[in-house]
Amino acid sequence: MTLAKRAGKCAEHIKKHHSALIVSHIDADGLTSAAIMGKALERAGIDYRIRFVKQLDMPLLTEIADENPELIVFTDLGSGMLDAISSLKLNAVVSDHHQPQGVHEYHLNPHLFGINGAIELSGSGAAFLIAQELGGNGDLAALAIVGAVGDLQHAKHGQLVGMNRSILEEGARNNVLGYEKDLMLFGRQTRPIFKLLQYSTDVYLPGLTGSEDASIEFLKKIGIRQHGEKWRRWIDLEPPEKQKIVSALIQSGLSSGLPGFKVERLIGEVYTLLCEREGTEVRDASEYATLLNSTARYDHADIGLAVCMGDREKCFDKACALLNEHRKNLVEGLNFVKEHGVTRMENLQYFDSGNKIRETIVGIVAGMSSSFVNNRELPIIAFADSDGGVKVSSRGNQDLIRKGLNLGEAISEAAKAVGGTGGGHDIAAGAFIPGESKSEFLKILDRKIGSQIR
């Protein structure tokens, strides 16, 4: 069976029902997955409601089973809990892209077909494939690309590849998406250009990230001036001005000597949502994804979902306010890691943020910190306090993947050994573990990663 046929099988099962509960993850990929599925069900005349969760575990699945919904559609999660879903006899469709554990009849996952769920198809992309089979939903490709970009599926190659590429091209055919090479810093559509540099965290700009004064001075030094009282945005600049800034950033980054600075992280393919108003946070896929992360990761998934569903007034304004707070928290998180450093073990490096970094963004901070930690040859493990335990997030890189690193497997096994749950991708994974088990967890994880990369 092909991926498309499996999507069709899942869609046919959904069509047999009058109502469904959609259960989805709380990041940008999860929000867009839920929105895609919700819109597709609505268009198919099927009633639905949506529930967002941080992570699936047995108590949560039991709670869902007790509600006895006619049909459950899991989006951007569920593949790691297939045996539990089966044991509870849940009538479910699982649409996910994380590494699967177990089997389920109505399960759409790229890994089952030799497709890499970390870079070739996101959770929202899987949801989109089912939506297409439900009929006439090509316009929802725009949300699928926002989810993929939010999941950083374009990062390895500087552009979307695999099934993501096919979805992008479908969006272009439906006149909802455009794409081109450009600066990949967050805020091209909305931020004054000095803010682009000051709040650049995905690419850490030495001497500029976190400093407004230094960012303004950098621009003035290369002859980029404000117009009257206001600084222009990236989309307002002329091509020669853009080239001047890019060249100076490359020169500055390379001369800094930071091991994590790479030119290809500055320049790559960017994705524009053509139906959205220019200069807004939802015009650019990266800004849109970050806007969504700033809602669900702060317990306001309903606001992010409303934006995905088309709200451009009240909920959109609330989301923008949350976004400002989110970016500040990320900068503060990065500063925490810079000040406290990381602890090195034989096969990994880690930091424990305690209650200083919110559990829902510690994984983002871990990924961003890879641009300035000294050792790129070890994956980064991050801890943050969570209700009833500890949240673990981990990030690797492509060099480590080539050596055999699979964080999804290692984290899952180490978490299980200490009474927790976990899983994810080869390059990024997460877990929840008991608070007192951190040391034991690290020892087990260090051994497992060592056995993989040797």
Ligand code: C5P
The other form holds:
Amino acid sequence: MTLAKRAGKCAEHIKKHHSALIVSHIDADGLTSAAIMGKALERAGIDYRIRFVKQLDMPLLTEIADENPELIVFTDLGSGMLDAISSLKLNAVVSDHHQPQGVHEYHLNPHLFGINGAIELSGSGAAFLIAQELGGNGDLAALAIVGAVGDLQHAKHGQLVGMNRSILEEGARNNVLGYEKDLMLFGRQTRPIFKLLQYSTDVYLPGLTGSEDASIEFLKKIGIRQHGEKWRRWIDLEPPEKQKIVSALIQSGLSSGLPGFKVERLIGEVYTLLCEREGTEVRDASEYATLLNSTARYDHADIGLAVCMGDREKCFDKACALLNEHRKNLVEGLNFVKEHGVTRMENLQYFDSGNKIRETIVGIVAGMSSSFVNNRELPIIAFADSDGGVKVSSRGNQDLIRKGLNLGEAISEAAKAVGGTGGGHDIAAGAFIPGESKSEFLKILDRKIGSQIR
Ligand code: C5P
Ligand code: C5P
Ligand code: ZN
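To test you: the structure above is the form predicted alone. What is the structure of the form predicted in complex with this ligand?
Next comes the full complex, this chain leading.
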């Protein structure tokens, strides 16, 4: 069987029902997954409800089973709980891209077909494949790409590849998506240019990141003019001006010699949602994904979902307000890591944010901190307090994966060993473990990672 055939099989099963409960993950990929599935069901004349969850575990599955829905469609999660889903005899379709644990009949997952679920297909991409099989949903490719970019699937190659690329082309054919090489700094559509430099946390710009004055000075020095009192946005600049900024950034980054600076992270493919108004947060896939993360990761998934469903008024405005909070929290989280530093073990490094970083964003902070944490030879593990236990997040990099690192596997095993649950991807994974088991968990994880990369 091929991936497309499996998507077809899942779609056929869905079509036999009148109503479904969609269960999805509380991040940009999860929101777009649910929105794609919801729209596709609506167009197919099937009633649906959507429920967002932080993670899928046994108590939650039991609760869902008790509601006795006609059909459950899991999107962007479920592959880690296949045996439980089967043993509870849930009538379910699982559409996911996390590393699978167990088996289930109606299960769409790229890993089953030798396709990398961290790079080639996201949760929203998987949902899109089913939507296509349900019929004529090519316009939803735009949301699928927002989800893929939200999961950083374009990071490794500086562009989307594999199935993601096919979906991108489908979106281009449907006139909903455009793509080009450009500066990848956040805020190209909406922020005055100096803010792109000042808030550049994905790529650490030595001397500029974190400083408004230095960022403005930098632009003035290379001859970028203001319009009166106002700084223009990236999209307002002339091509030669853009070129000038890019060259200067590369030059100053390279001469700094800092390991966190990588030209590949500065320049790459960017994705434009052609049906959205220029200069808004939803015009650029990366800004759109961050906007969504600002809602769902703060218990406001309903707002993000409404935006995905087309709201450009009330909920959109609310989401934009939440975006400011989210950006602030990320900066504070990064400052926490800078101030407290990380602790090294033999095969990993970690920090414990206690209650200082929200558990739903600690993974993003851990990922971003690799731009200034000096040791790129070790994966980074992060802890955050959570209700009734501890949330674990982890992030690796491509060099480590080449050596054999598989965080999803390591985290899942280490979590199980201390009575928790976890999983994810080779490059990024997470878990929930009992509060008192942190040091035991670290010991096991350190050993496990050591055996992977040796
Ligand atoms: O739950 P989910 O699959 O949606 O999350 C994937 C996570 O993997 C994202 O948080 C994303 O930031 C992370 N990732 C990463 N580096 C990559 C690819 C993915 O940190 N190159
Ligand atoms: O929460 P965080 O962004 O660190 O999650 C990284 C990856 O690990 C995501 O793909 C997430 O879905 C997965 N994860 C998981 N089980 C958990 C926590 C996270 O599979 N308990
Ligand atoms: Zn995902």
